[in-house]
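Next up: a single chain in structure tokens, the form predicted on its own.
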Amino acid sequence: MQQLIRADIDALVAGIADGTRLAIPANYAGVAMAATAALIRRGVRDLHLVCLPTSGLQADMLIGAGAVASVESSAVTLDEFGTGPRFVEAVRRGSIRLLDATCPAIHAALQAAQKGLPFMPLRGIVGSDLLKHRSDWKVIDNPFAAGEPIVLLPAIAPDVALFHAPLADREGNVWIGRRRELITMAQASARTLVSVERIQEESLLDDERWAAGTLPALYVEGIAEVRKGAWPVGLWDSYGPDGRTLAAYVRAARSDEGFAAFMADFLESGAPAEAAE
């Protein structure tokens, strides 16, 4: 069992790499907006980012700080603020590489490493124009069914997973409620690093009420306690996005030079007085 690491946030990330493949999940699911910042404080370059399945202004931000050489996702988007404007204007310019893919095929691909395999087939996807520009992904007959055609996806094994909950244990036990995704995130990814609202001294495994939504420390590599440490994502039972600023994020982000201003005073600040009560 690996050692488990309780750190501050810079300390948590201090591991990502230059290069590193990093698991983000969805808007819903807990999203590491602070790790986010402490990333991009540090100049970290050329991550790839394997969504689960989508992502939105955390891969947003680190686009456009230059942080990103490729997206493997099937949207990046600030939901009913639109499409990641950083995001549109890498593609445009080709200064990322996309890997364009659906929710069921990211969700395969992550569970065919969980599972230790190379390859997960698909069948869903038959006839997709996704499959003129996956060269990574081969159609095949099905072994079972002569003339059927099956997708085969290769296996997306992380370095690292990094998302944000509300609650672990000080053995490093993560309460992920229903998020199941995020086991399956944890499970594919070398390392798992996590961020927390907070930390019980209390095993979340000791009690029935919290072990069935658990992730086991087992992996957990790291851990750091950050309060709103989603913000301005929302996390599930404890807080809401902030719409005001999604929404000021959007509308500096259209340019270049409006979202180094947004970014200049989103990373002194950190979270508004308003956020943390």
Given for the second form:
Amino acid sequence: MQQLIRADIDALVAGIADGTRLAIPANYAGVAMAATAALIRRGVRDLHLVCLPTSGLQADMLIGAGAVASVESSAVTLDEFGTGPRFVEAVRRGSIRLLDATCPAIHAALQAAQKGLPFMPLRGIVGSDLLKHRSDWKVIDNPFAAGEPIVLLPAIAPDVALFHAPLADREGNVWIGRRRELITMAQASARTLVSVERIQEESLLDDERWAAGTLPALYVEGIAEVRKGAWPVGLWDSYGPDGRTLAAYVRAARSDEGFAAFMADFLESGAPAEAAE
Amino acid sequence: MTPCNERELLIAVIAGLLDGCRHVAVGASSPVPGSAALLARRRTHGGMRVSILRSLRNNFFTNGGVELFDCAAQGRIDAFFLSGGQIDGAGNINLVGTGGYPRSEVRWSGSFGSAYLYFLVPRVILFREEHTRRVLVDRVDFISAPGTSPPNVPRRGGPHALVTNLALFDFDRARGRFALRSIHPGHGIEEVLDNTGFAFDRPEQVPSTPVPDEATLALLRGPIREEIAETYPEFAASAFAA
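Please show me the structure of the same protein in the form predicted together with the partner chain, now that we have looked at it in the form predicted on its own.
To see the whole picture, the full complex is given below, headed by that same chain.
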């Protein structure tokens, strides 16, 4: 078995091949930005992003870098900084395949995979134009209430789940706190890679208070320690988003040239100035 | 006391639509609805729960991102807020874009949870500050979530009201149409008609939206400003009059 704790972030993302179906969390849930920078530096291609249930800077940078073949998401948003500019441009050019969804549908489709089920039913959606463009979503008659339509969503089983969390231990257990969609994401995916702020010696499972919010090592293939690994996105109550950098990104990424210039800096520095403390 | 500004008026209008709610949830990028929910909660003296996405202090969910949707499905959320790049006269909302799909000329972020929550939350309040024909259209280019559904579709939720910088509309679900309830001070019916791209019902004499009283303004400029600052610091710094 390969060493669970990887030497660095490049070693962590070495396991994400071109063409991977990659599950990533929303801006508020623990976004592995240092890992994303490493992927872009390596020149990864043809990723199929599954955003649980939305994404922001992470998807936008990967799209801008030409690393993405398709995006399944309920939104690509940098919150108060607006829609991802590279996403908008890729839509205009038709250079990515879109699988527009609605938040609970992506949660439900991953829950189906988590339970080993072929599909999951979900309320709502009927009458939305989302359905017209999702030939993989079916509407059936509720077998328990004739004449009542209900949507079925095929299970989503990603190849790799990738996220960032505050804490892990030497055994590979990862503390996810109350971000329990990360457990769904990990269990639905064939493999899970996690960057963390810190790796501690004591097992998270030795203390019930930590254990309740822990993703067990059973589901984790690799961990790498990286400080400020979500920057410039925030990490729960550990640190907030870096508004100045996000605003600069959104301004720059409106053009191809601006994006290229921003990324050259970003990939070189890879971390905020204050992370070097 | 400094007179009420436009944002304070909108917050008070929305708070007035939340009477009787036990649990109000506020989604992404919603500082005005968030402030309104906090104001409504304060008026109930703790009788209302408020969940604000991305807040730590006003978010009691422990089951991850899915809990908001499960909570709505269980009937435990009474009110929620949606907006739209386009909103049409039938209450359909478009959060995806205009000018074709998938290669949209104008592309917005995406549908978020709208295609689900619009069906399940009894009182969905549509809020959009920009009241123009660009936003309020006869027919949306893309239906992220439909305003109404045929009777065989299980649905307890849907549009309850539409609040803009000009006016307040109620939504009549049986008729699938908006009805103008009041126009905000400083604006008139001609301005509303000129800037609305859909047909709507209206009384012969359209009342003026009541302005918040001094006690409400004091709450907004004091405790509510402080509470919303946790999630929306820039909004809190600029939205309220001194």
